[in-house]
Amino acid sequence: MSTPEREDAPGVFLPWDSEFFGFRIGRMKASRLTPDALRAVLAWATAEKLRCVYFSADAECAETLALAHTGGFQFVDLRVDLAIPMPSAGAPPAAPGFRPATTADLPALEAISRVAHRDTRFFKDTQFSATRAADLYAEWIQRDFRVHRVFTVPGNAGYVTCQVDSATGTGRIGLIAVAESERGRGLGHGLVGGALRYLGESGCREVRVATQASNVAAQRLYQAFGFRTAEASATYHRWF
């Protein structure tokens, strides 16, 4: 059992991640490190008996990057966040047959998700089981189906998940993937177009999406719609 989190604690315990992977996981609150902050987070992680701590670091802070290295943090990913204001001229066209997913679609979409996101941090960090990393994205599709919106195309050739924050007027594209056998037909472009149309109709004034710096194809896809880089962060894992 985790002790109640103090407001001044340098991190938070992550119960969902911990239960899913089968060991205790936490996340740092701050995006920058100082020597004192590093000592504090290591002491906190030890007291919480954590096995892994996630750290999303300010990629522009040289001191933070150096301290992360000396503090035993393992660099696993460079995350790029892109944003676009909703186009005043209307949303781009969606893929033919673009529609909300149903329960009957989920098995096919989960099968795609298990193999489509292998350039992400849970696969790059080999201390996570590749099998459980694949399970994570299948669970992600299920969660977005329950809580947000998932869209697909005929033949379940691909999917895109969408989230709406009505309080801020911000939409987010979560996961997007095309079945390997269906790539090269422009389905990715049609899925993004459909997502933008849905998010615009939902009242979003801005749409955001995150991808890996190594995923050049995804960045080019979003840039073709007018997305521009909003921020970048270095992702680290610290194992104990």
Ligand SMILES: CC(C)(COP(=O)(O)OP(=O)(O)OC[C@H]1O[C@@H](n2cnc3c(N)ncnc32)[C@H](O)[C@@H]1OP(=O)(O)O)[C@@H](O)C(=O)NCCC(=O)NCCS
Given for the second form:
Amino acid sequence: MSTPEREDAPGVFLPWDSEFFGFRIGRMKASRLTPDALRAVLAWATAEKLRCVYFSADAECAETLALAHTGGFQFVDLRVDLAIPMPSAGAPPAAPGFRPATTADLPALEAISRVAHRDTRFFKDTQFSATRAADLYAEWIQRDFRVHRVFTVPGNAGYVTCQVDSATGTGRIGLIAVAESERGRGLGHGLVGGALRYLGESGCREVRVATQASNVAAQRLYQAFGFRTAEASATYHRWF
Ligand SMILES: CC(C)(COP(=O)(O)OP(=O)(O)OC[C@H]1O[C@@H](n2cnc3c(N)ncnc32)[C@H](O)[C@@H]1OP(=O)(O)O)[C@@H](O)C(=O)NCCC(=O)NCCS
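Condition change, the form predicted on its own to the form predicted in complex with this ligand:
Full complex below, order starting with the chain above.
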């Protein structure tokens, strides 16, 4: 399915996404558009026989936003990246019973992940099958379990996944969710608290997390710990 990439191509082919969704998907390299860049990306996508191109746009650039619109890009998400320096003040407590997940926990955590992330671009863009979008988040939990860390709480009421980049000293909260019936009782706080402790103990000097501007609950949760906005970008999908 893959094609050799030209270094000067305006985008990259995404083999994993293409395999997972069953059609060819690419991603634009640049975060800004000019009329020439738009022509180049559309020509590249056509030559590559892509069905979908992801575009993470610099939302500050008016020309980019206007050209994305006229170029047929569909706005799907305003992504917000939040960051907190470590150690964070006041070492927040982990939820009681916060622990690394085991293989026995995975089915229950995957069941939560299938329904918890509906505020994301793969659900909002209905050209992606909702079933495959749900599978994507279950797959994400499995991947993080294999290559990073997944933590849970008693009764598998929620999870948080953490990555450590030792080279840069940056930690990342990947996915976090609480089962719908258990929300609003402080578990989200306990999961973030546990994640920050783990990432701090792993030597991270900064922790980052991405969420959607529309996800008020998640933003309030991170803000309560002192996370502050570091970056924002507009995400588009261009379908062919
Ligand atoms: C975000 C989430 C993990 C919070 O879990 P939770 O157990 O309900 O969290 P808590 O009880 O600790 O509350 C956390 C904060 O969210 C706020 N909150 C919860 N639901 C909210 C809602 N629907 N709207 C606005 N704020 C909400 C709470 O008021 C609290 O803020 P506060 O400290 O200012 O009072 C949960 O809503 C969830 O699983 N959402 C779906 C998955 C998701 O969006 N994950 C984040 C992106 S990966």
